[in-house]
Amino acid sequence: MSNIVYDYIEDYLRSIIPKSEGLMEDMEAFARENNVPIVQPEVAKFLSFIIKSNNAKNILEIGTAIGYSAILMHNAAGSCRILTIERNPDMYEKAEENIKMAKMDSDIKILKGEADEILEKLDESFDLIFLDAAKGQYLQFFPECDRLLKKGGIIFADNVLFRGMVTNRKLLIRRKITIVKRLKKYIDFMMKNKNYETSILPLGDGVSVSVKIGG
């Protein structure tokens, strides 16, 4: 069994997920054998049926890498605006080559630098925001992605059970304490903040899907 579900079931859903071609199929390959961590089968497909379902068409992500889940984002919204923010200069470089191949360039902007730095700059409304950044710091970008959410709009947050140790002390690693008491606190706030109706779901390595319903 694997930290979040059983291998079974994981198995069994990313054999039934197509998979990817083209330049996505190459982005994945690149991402395992450079260890980059990209969102995984069964969240992409839950990603890309949230942002469907939604009609969301302006997207702001926290954590661009190299560029994949941007590139995913678009391809199921389809004509949108994306911004998205790294701040690793190598990620941004390889983010911004692979963004030109999929000939997304005009609609997809990266945002180099600080998460927390950017995010007090902008001014504009968005549909869905995709947390994937520093796990330890969502509750720290909270109070600016609330300001510029919509409400009935999203906050998609990735990897929010971190590998079981969220849930399981047995599974702790002591060099990530901080990132799970983070984590953990990021989890209680979303369930107990009235102006969201929020829903943890044991994906991936775990998500939280966050529905702004007031505010």
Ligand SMILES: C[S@@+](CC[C@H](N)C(=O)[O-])C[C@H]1O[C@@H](n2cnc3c(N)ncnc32)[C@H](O)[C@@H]1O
Given for the second form:
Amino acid sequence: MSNIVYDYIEDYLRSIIPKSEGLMEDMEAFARENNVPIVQPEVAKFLSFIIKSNNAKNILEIGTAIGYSAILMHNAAGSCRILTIERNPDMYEKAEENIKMAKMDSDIKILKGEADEILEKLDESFDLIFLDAAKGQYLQFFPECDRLLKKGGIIFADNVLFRGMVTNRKLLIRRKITIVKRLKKYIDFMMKNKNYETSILPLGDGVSVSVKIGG
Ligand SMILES: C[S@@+](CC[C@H](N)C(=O)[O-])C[C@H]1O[C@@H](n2cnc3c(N)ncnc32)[C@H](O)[C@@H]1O
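Compare with the form predicted on its own: the form predicted in complex with the named molecule:
The next block holds the full complex; its first chain is the one shown before.
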């Protein structure tokens, strides 16, 4: 139980989403066996939908892990360019292997290191930014993401309701208090930001989708 949606809703959604095959299926198994957090099926489906409906072709991701969502986004976007940031060498080495196996290494580039340091050096504009790294850092990443996002572009942030802890004090685990406080700040900031239209969806672990309408 995710504390966000009833199990029977989650089970139903997962039952109607076509099962992955080939490399994606293998990556899902690897993630399960090695406790690597990858985007959940219903969030993956929604992310693909957003990419297709916005015709996103230039994509930035913060949090590559093993490259699963980068390959998923490439599958959704077709011909595209994806920059994806990862600081953990075990992760980016595995991601590199997977991206090569998917024959997407000319379109997907992994930027290795701390997102903060990498973001400030980037100088191009993106149609979509997928935030899926340390949850407590989303607000910290925002100014650079805002600078790099074109008008009409989207910031898609995963895990913003963090197992329901953001919405209900009774679910709060003590050692997660700081992350939860920071996630609440990110949500409040985005909801009040006049340059963005933001919607929060109780999907997976909670998704925030913000479209840049001004600034
Ligand atoms: C949830 S996983 C990403 C999952 C991936 N997006 C997917 O769905 O396949 C988060 C990843 O972000 C990386 N990460 C967390 N904070 C980071 C930071 N500040 N800079 C770079 N990478 C970071 C972690 O090492 C981890 O591999």
